[in-house]
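Only one chain is shown below, in structure tokens, and it's the form predicted alone.
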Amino acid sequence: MTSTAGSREPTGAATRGPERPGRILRFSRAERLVHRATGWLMLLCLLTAACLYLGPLAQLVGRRHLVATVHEWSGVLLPLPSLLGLLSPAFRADLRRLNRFAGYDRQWLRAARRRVATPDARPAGKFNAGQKIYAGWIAGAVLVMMFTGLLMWFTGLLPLISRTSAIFVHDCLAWAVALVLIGHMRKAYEDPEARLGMRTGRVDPAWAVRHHSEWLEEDGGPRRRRTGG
């Protein structure tokens, strides 16, 4: 497997806690920089639709066109850092797993209804079933927000489509998108082990037998003599 930034860190990084020998590769360097460029592009996209779209960010910022020409590329730019992605292995073989449901996808949600939150009643592989659609809805999110916003940008691009259409679409959808991605992040902040394999990498052997146990029966998976037990 590809090493990581994590995995040639020195010695002494061992001392901080969670960087341990035995930890097991959960995501590649492309797989984090396609997350982190994304990431970054998502917000700058939704903090000049803020200051667009209410009246006091507005005021407060000022430089109207400026912010407009930011959201716009922004925007553009966002399906692009995925598309770099295709060039890593590392990066398909995950979106062949989030395309993918299994038995156990099912019993995780029906446990999600039933509000049972025991990592025995949600088993998961790499990804769980509530990644696996939050990952399918905000791509299509990104693609229909990218299409109705070059419509408001290019008005005659299709002409029997209204720019207020596309307009209260584009509006409708951001405000989705924003609250879908709180939920992201206030999950992600829940789950320190998972923050720490985005941004080294590397989980805890431990962290993945018990919340994503399927992970290790996967093609491509971590393989049970590298967990330390």
Given for the second form:
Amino acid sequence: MTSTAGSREPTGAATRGPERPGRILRFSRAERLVHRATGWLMLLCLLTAACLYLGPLAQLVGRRHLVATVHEWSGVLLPLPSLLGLLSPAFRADLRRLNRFAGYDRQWLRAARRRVATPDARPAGKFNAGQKIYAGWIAGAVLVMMFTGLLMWFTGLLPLISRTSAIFVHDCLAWAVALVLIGHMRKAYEDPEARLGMRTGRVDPAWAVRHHSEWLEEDGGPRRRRTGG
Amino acid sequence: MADQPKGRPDGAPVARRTMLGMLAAGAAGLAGAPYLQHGWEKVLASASQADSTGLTGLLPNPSGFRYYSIVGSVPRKDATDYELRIDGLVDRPRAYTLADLRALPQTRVVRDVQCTDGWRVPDTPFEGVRLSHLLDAAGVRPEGRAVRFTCFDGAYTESLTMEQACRSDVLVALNMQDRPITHEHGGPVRLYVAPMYFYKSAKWLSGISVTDRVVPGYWEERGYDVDGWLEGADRRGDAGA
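So that was the form predicted alone. Now I'd like the form predicted in complex with its partner chain, please.
Next comes the full complex, this chain leading.
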């Protein structure tokens, strides 16, 4: 539908191994570790949430205290990989890239709104506009989930906010987070080269030029291997 | 922008604004939750009437029961093998079968069921034997000051002080919503402590033991209040407390 994956593009992982010369660095080891740790924590948090919340699963699994403990800790630890990632210059540089919009990002959004999926109509830097908005949204959502979760965990922390209100926001936002994450994973599923980039750190330059046309430009010309910052 | 095609994007910090917007939405959600929730419950009530799939049951819903169990699986018991033992600091310990309990005078209590996890079931009728009746029949000794409850899931425990246990709205419940309590809801026999949060109403009740002091129950050892009185807005419809 709104796929940005290059289906016409011969990107086979078998013919282009990750260590093949010519592939360009997209994510440093630190960034990949941050992403992997956050992903696993998020998965753990969502799976335990399902076992606490969905009746049939709750009946199947039981062990409420154990499941709740895993849920609480995976939730509060969720921001930790990103905080540790701040020690990495490459991660900090990418946070800046994610944060700031450029003119072509608005063009990307307009194309997305009109459901135009061709890469030419959707120029992007290292991160496209969708990824930028996703990053900001999920960061905010995780913080709200953590705050309302802590209110449920430590009752009476803020007597002004009723536990029922905290639970209501936590439950509603949980569904939104689940839907958005399904979208995130669908996008990754549709684009093997993007997944390869996150797994090995390196991507095919042709893919980069096609889907992130402004990235190499803004980093000072193609083929230049950047290690970050 | 046209002057500097190269270099990093330096436009508006959209991601940061999105994040802050999300935080603001969360705060607004918390502030408006009582009103939003009221409207949402109405929408759900009308939606669930037209819903034959039961999918609306998955939506965030503060009203309606949810299934909780602290163990992996709970054995099923019915009239043939159910037994409720009353012992501890009493003169006449004994065991009741389901038929014994049904033969005793039944009391009906209709209140809101309120869980600490935010869900609520308004005006839910429970029917059963007053706990005080069973305690009187067993003859509590003078040193008996509290009651400890055990369950046939093999793990859950609860407690009440003797004063709480003797309230008229504390039942050994056999019926819920005018039907025998199902296994999922803690049947065939569960405790019902109307003036407290629902975790005090132990499911799958199998033992009542009079003790000389309060022994904290399962969730209470994990941080819940031993006295689980309904508080604030949760206490609506509870004129007796």
